[in-house]
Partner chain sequence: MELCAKKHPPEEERRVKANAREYNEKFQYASNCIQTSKYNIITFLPVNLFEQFQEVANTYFLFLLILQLIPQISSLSWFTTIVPLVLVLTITAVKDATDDYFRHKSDNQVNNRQSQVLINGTLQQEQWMNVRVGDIIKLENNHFVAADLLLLSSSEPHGLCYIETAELDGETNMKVRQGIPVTSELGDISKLAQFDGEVICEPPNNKLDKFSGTLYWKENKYQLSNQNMLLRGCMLRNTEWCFGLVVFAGPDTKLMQNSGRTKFKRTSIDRLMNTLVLWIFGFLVCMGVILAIGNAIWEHEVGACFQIYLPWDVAVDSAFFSGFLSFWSYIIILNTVVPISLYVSVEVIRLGHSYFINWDKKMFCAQRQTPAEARTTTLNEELGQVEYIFSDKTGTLTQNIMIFSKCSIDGRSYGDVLDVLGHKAELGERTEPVDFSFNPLADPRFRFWDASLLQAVQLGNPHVHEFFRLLSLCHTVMSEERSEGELYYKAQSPDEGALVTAARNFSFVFRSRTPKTITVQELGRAVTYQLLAILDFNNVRKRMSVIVRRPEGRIRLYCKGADTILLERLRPAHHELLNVTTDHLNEYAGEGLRTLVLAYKDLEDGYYEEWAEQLLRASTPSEGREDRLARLYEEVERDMTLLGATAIEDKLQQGVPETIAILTLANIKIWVLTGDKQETAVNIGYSCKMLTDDMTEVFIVTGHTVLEVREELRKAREKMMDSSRSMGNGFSCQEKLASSSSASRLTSVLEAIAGEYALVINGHSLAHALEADMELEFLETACACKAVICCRVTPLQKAQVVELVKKHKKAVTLAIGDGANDVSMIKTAHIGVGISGQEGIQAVLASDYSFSQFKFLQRLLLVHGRWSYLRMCKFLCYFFYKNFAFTMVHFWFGFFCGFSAQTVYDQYFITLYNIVYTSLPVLAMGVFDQDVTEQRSMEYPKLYEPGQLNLLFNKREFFICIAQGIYTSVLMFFIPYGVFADATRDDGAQLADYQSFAVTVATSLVIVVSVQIGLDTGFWTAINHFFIWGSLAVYFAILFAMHSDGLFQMFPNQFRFVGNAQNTLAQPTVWLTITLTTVVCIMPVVAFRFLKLDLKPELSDTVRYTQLVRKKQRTQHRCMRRVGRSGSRRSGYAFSHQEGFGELIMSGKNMRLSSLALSSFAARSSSSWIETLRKKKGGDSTASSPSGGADKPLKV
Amino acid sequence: MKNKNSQGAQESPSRCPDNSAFKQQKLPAWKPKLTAPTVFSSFFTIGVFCLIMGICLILYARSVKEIQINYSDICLNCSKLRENSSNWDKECNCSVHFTLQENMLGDVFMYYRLQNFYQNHRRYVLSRSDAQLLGQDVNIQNSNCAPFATYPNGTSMAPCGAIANSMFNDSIQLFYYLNSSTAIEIPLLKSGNSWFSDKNVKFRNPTSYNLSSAFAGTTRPPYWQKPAYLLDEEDERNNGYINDDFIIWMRVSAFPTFRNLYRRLSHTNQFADGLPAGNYTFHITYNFPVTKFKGKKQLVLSTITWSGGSNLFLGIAYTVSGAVIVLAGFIITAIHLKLRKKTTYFQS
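Going by the form predicted together with the partner chain, give the structure for the sequence I pasted, one chain, nothing else.
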């Protein structure tokens, strides 16, 4: 290269640009083309794939057993009572009966479902201190927790913030009627419901010789009935910030209607395979007011498959798109064939 150009000017370097493929814009390149065969084949393959996928998803989704009970309507008395915040310390219990027509086999999950609860509101989402929840001693005054950061007297809230303050605090028990008169409480698991990373990384209790001293100097959030270190007195590994119910609540939902996992069925005794068909009752200690903001509370029992719970939307969406794509494949093939004469030279 250099030799060629340096005939005239040996001393001064040639100003001639390099003859590299990059500089001359001659890099080897793949030039994909939208040719008829590739387009048609992609349409048909993708369409068929979507169809099959959709049908599978629908079939699986339909195999899921699920029952939903709206208890904020059924427990109307309690709802009314809770609307007035001055009654916060009055206990209100409510029972909801229901019947399972079929067995729910396999893992059975119990969810509470809230409607019209805006966990995704910007100020709500921000209103937490992850450092505090990590057990660090932070000045929550500077965090986003306001107005649920400190009491007027200066004691800080633990945990702080609107999310923690509004934690779902109904307690629900499930009873199974062995016969019309004897009901046994169904054993439910309250831990192991949250993400491993949340339980082990994101949430840590403050360290001290015991939990209550770790929370010394702080108080419970205003709407809580008991402080954080009493959330689960039975299980040390499920208490304070690492309480599963708390962790799950703190994982805010994307939409105003959502379900959070509350309990899992413990496969013991007659429930080893799941819930048998029969009569059941939820015993609810009703604490969480929703009617004031036109919210609703539901309880959900559900089994799951590999694609999660009852999720018909995905299956239907796949089926419909698959069908449309195959149809579109036929239409463009038809258009192509019909008008091909005009563009014969266009074939490659």
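Please show me the structure of the same protein in the form predicted alone, now that we have looked at it in the form predicted together with the partner chain.
FYI, this one's just the chain on its own, none of its partners or other molecules.
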């Protein structure tokens, strides 16, 4: 019996790691020695770096020129008209006048800003068909688009889902007054505003000999004024599911107050350097109602810097972190010096 047991023990494979430098953790390695000077210098270096970065970010963010115009109350009559979806074919326009006190030089971006619009609701976020947005022929009855999947007569919506149906669709034009009676329209860029990955990877139009035939057998969502293949009548390449305004809207926000990029300034003619100071007017074709959910709409004109827009959060976060790290460095230094004096006293 002893021989059998000894033979079985010899035959079973060993579970010990190989006797190599890698598996025995004997490779040469650098092991830092954490002495008091190295720890203190690390604290102060990181803290000073964060402070400098935070102050720079705050200064650059404050250098951004930005103007916000709330047009919810100015266009209140149009908002009430749009509350009833049966008025989808009735056009309503309003104008908002404002003045730029100083030049906005460089790249100028136009955003729309919504307040109290909760895009982060779970059912809202899921209400879409990614396969449909990739141009695939799918049965949207099996998707998460309901109740915005088909009409009672069975016609499919393209695009389907609550996100697409609630797309921001106000049409906005910006005019600059050369004098009190002469205004010219400012050239704005509609395309090139969405993320490259969205435009070229996540969204595709159905394949056909033309776009209108590709969307044959489908119809627009209830709150849209035009079908998907006519979203941009000036640029055929900016239609359907690859329309920049549509792509930007489909990237939902995590917060109830957010803003999305709408247009960019085209640097041509007298706007080659940016927007000059003077009088301006927004001409708005009002299609997006907000009174039912007690929301607000704003238009934002803003420049940018290397660090982004006028958001101070990152700069404040760096500054606070740097101040806390430097303060911790002073506290640890004081404790170390106090304990060192006690050690020296007892040794003597």
